[in-house]
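Single chain ahead, by itself, as C-alpha cells, in the form predicted on its own.
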Amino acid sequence: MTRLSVNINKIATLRNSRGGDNPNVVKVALDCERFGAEGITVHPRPDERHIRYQDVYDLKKVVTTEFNIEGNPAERKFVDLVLANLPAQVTLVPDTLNAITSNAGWDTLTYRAQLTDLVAEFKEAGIRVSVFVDADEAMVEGAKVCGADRVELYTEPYALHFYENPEKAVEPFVRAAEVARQVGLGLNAGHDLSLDNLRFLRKNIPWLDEVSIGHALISDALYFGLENTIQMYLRELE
C-alpha cells in the first residue's frame, strides 16, 4: 500500500502570518496521525517562513508514524538539524534560497560527489535518504550510484498535463519508476498531486511506497474537513 505523508507547511505558514501559535502546528501533526496518515513531512528552509527549525524538534517528540524532514543539505545548518533530529527519512531537495516551492529535481550526475557524501552521513546515522528528481531515467540511475534508498519523483509536470492528456503525462513517470524500481531503489512521488490526479498516479504505478502532500490537501481541509479530506486521500491510494 502507498502510504500518505501530510506535508504541514502550510500550517505553518497560517501560523506565521498571524505570529503566535495558532494554528499549533504539533497539535495538527498529532491530528493528522489521529485521522490515519501515515506520515508527516516538514521542509524546513533558512529563512523559516513557514516551519521553523524549533518545530523540527518539537515535532520529532511527538511524532508516531513516519517523519520526514525535507530540504537543501547545501546550508550545513539543515544537515546539522536532522542529525540532531534522526527522522525515519531525509528527502533532499535542490531548492534555493528565494524559490517559492521546489521546481527542480538534482541533476544527480553533476552533484554526484556531494550527494555520495551527503547520503553516507545520513545513512550512517541510520536515516533513510531519498533524494528527489525529475522523470529521468538517468537521474534515477544516478542517484542509486549515489547510495540513495529512495527516490522522490517530482510530479509537477505530471500535475500540470494531467487534465490535457492523463496518459501521456503519467508516461515519463513510469518510466521513471520502473527504472526505479529496477535498480532496487524504493520509490515516493510529491508535488501538486491532489484529488483529482493522485488515483490515476497511484493506478499507472502501483508500487509507489510514498506520497508526500501539503498545499492541495490542505486546500481541500478547508472545504472538506481536516480528518474528512485525509480519508479521501487515502481512499485515492487504495
Ligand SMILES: NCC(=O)COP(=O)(O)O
Given for the second form:
Amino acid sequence: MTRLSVNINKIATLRNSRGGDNPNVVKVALDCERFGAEGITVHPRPDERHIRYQDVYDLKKVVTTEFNIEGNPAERKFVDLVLANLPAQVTLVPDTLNAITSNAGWDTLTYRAQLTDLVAEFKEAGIRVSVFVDADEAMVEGAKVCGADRVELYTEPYALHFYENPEKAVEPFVRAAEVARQVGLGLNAGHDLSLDNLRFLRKNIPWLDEVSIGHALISDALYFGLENTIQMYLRELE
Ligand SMILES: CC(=O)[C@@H](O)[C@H](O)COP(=O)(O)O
Ligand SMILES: NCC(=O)COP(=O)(O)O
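The form predicted together with this ligand, contrasted with the form predicted on its own above:
Time for the whole complex; same chain goes first.
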C-alpha cells in the first residue's frame, strides 16, 4: 500500500500573501486527514516563504496521521525544530537557500560523514529518516551506508519527461527503486507528482511506501475541491 502524504506548503503560501491566518494551515491539515490523507508533509525553508517554524509546532499538536518534516539539516535551526517536534519522519533535502523549490537530491557519497551523523541524531530521537535522492543507484546505496531508513526519489525529471515517453521517464526510477529494495531501504517519492503521472509511477514501482504531493494537488483542489481532489489522488494509488 502506498500512502499519500499531502504537502501543505502552498496553503501557507496563500495564507502569507495577505499577512493574516486565512486559510488556516491547521484547519486544512485536519481536513486533509478527514478527507483521507495518510500523512501531512511540510517543508519549512529558512526564509519561511510558506510554512513557518511556528506552523510546525502548531501542526504537531493536532496531526494524527504521519507527520513528515522536510528540510535542509545544514541549518542547525532546522535540526532543532525537528528534534523539538519529533515527527514520524524527517526528510533531508539538500536545498540551496535561494532555490525556487527543491531541485536535486543528495550526493550521499560526498556528504557521507555529515549525513551519517545527522541520521544517527534523528534516529536516536526515534524519528524515521528519509534522504532525498536523485534516481541514481549509487546515491541510493550511499543513503543506506549513511544509515537512512528510507530514500525519497526526486521525481521532477520523471514528471518532466513523462508526457513525451513514460516508459523511458520511469526507467531510472524503477532501477533506483529496485536497489532501494535490495539494500533494505524504505521507498518514498515526491516532487511534481500529479494526477497525470502518479498511477504510472505506482504501477511500475508497486512497493512504493509513500508519495508526498503538494503543488499539483493543491492546484487541482482549486478546480475539484480539496475533499474530491484527495479522493482522486487516493484512487490513483489503488
Ligand atoms: C522536497 C520536495 O520536493 C518538496 O518539499 C518541494 O520542495 C516542495 O517545496 P516548495 O513547496 O517550497 O516548492
Ligand atoms: N517531497 C515532495 C513534496 O513534499 C511535495 O512536492 P510537490 O508535490 O509540491 O512538488
